[in-house]
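In the form predicted alone, a lone chain appears below as structure tokens.
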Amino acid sequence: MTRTATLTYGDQTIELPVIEGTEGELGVDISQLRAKTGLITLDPGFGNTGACQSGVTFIDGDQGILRYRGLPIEQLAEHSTFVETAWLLINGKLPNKAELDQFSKRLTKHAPLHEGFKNHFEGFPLNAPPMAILSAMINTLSSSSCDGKLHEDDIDDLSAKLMSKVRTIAAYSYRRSLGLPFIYPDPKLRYVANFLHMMFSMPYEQHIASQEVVDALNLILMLHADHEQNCSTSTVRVVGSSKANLYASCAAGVGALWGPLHGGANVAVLEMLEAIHEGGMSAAEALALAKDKQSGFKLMGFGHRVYKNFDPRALILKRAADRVLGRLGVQDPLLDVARKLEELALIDPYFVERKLYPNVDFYSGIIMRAMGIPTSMFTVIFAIGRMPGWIAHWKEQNHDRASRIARPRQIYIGPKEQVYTPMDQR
């Protein structure tokens, strides 16, 4: 039997039907309370509002959960890599060994790009920020690699080379930045490995990233590949409703992604971290400036809107970052900062009370920054690292015969009927 939450608004009352997720989620299906009522609902920033049923990602706030497709992230980031996770995302299922060869071969084959993009690279100037290239760019390949229009059969062969090339795009943005020749992909290297040669190689001088931080940076983007309804996947989706093709709402979604409180937060961190080595404070003086509301100085990496517990990512990371700063030996003041913050939150009291332990974007700053990437870059290994995450989502929509085209109402607080006055009279 269906379940009903009872609205009643004057003399009316109506029956709206609750919708139950696999997880015990429940929402009130308001589909047809402006049709049934005139009202609607006001929400700003969405927060009390599912705006689709998806089977991607679950998420738990409250119990640190966050699963893809049901698996829980603790065991992908045990047992998986990027590359399996994101044919899990995009595909609903784990791979056999042949999907996987397959979707593998596929990466290879398409990280090249056609020379005539070094052309488009050329014309933006050095310093161009990265993601403004990334997502002109992603856009540009939508020119060359479909015609805006929905096939179906083609999914899994453009969400490869969309998930390849974006890498090669990626690399070739830093390069760009820094007036380095451009570094062609190299087939023998697996997908982690062939981004940080691309980044980092010169053409006398291969770069050969040592195991420990490939593994950390597979780590990284496979516990950044997908995060439920957040800013930028409601972006690719938004967009995607219009029927836009798949480059054009990823190209969306690396706009979302670029503002400084959804992909820039890991850059926030490190410019936090800059401000108190520089300032000379110490990491006791900045926790007790954070816990004064009136010093205006906020603790960056700390707490998360959806996890009212420890970030389930923020724990795997912390254990990497243990584990990679250890075996690099890296001497930078910097990472003394952040682990003298982590180690003295962890155990105040103020901090502990409120649940505000440090986050996904506290260690994969500290952990990028080891590794010798600039913060420039941070946001744009998350856009590579989510791009599953946005195919999956965009392939869900389309696959869904009841998705509409996205069109929010508004409580409108302008004013009223006026009449125009004529220039010679203002």
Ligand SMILES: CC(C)(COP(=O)(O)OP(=O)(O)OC[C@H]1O[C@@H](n2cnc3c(N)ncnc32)[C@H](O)[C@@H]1OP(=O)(O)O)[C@@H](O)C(=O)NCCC(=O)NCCS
Contents of the next structure:
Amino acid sequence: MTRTATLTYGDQTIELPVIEGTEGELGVDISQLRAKTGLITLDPGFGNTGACQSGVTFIDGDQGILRYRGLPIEQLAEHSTFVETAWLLINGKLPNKAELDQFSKRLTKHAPLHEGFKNHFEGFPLNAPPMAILSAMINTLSSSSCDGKLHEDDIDDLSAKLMSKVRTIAAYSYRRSLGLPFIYPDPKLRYVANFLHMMFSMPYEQHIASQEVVDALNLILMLHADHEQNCSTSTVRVVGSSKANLYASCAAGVGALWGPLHGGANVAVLEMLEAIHEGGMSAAEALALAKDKQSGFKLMGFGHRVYKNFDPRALILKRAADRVLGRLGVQDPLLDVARKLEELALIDPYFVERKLYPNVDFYSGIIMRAMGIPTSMFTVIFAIGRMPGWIAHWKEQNHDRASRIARPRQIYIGPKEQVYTPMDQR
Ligand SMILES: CC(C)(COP(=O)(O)OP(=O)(O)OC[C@H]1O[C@@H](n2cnc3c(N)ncnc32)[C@H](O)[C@@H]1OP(=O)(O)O)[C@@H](O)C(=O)NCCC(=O)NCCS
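Right, the form predicted alone is done, so what does the form predicted in complex with the ligand look like?
Now the complete complex, all chains and molecules, led by this one.
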């Protein structure tokens, strides 16, 4: 039975179709609202607006559920890798062995950057933020095809190329910030190990990452791979809706992710830990400050807009953090501050009553710090992880015949029509 919602405005009454998703989510289809009534909707921040129908990721924030293409994140974390999960997101099903092998080969083939790209890197100042370099260089990739075309009909190859080159660009942006020589990708290494090699090897000494570190980074990338219509993914879709190419769309996504309210939160966690430690504050004092509304201080890495019960990614990463930190035997005062904050907040009535649990950024920042990854690279690593999600959404939209260019409306609140005043009369 088709369900409808009834809207009454003045003496007009219209029936609006109600659309139901596969998990029972309901949405009122208002696509005919303006044509039929002259009204538009106003929803700042789009908190009540479904911009599309999507089959990529399902989130239930109240239940703490996250599924990629129907597969629970807990199962993927236990059995899969970042590369396999990327293929799943982009193609809608788990790959068979031949498909995964072909994808891996493509990732290896596309890892090196054109030698001419080195000139671009050299043009950036040494202290350039790696996110600025990443966004600029992804856009530069749009120009690197021999015939100037991006062959968007071969989305499999294009996706592998983007995912692989983003990893090389990220590592090179880090090397550039330290003035270190670029390290070429090693075709014998898998995706994550190769990234760590390009980040940390020296021409005279190869960095061999331990299995714990490789596994933990694999997990971090996988847990960040998609999160449905968040700010950066929506940006990728909006840019892609104008039929902009995949690279231009994802470069815009990097810009959106950069902000501290989005991907930059993991950096904010580390900055907070540093401030607490350097200010000589105890964890209990920091907690008291976070509870004091007048202080303007929040416990970064706690709370979530969507997950009001727990963040399933944070539960997985907490276990990984305990494991990795234990195995690496890292002694770091900031990690001690983090552990103490977590311990106290989890039993503090203020945090318990408001359901403020540590989120994914809290643990990912701690693990990356323990691995020796500098804070400036945290959001870049988030971007590497999110790339398959952006690609999957760009592809889904590009194949959706119902997709239209994104063009929201507004309620105009500026001046009414006025007459131009010549300069000498102003
Ligand atoms: C993530 C976040 C923006 C969610 O915001 P939200 O859903 O709008 O939650 P609210 O702001 O409504 O918070 C509800 C209550 O908890 C408090 N609160 C939320 N997060 C808090 C935090 N990190 N520290 C202290 N108090 C917090 C709010 O002050 C509010 O208190 P009140 O009910 O007494 O007014 C918010 O929790 C936050 O700023 N967290 C820290 C930043 C962070 O880690 N961001 C990464 C998210 S992945």
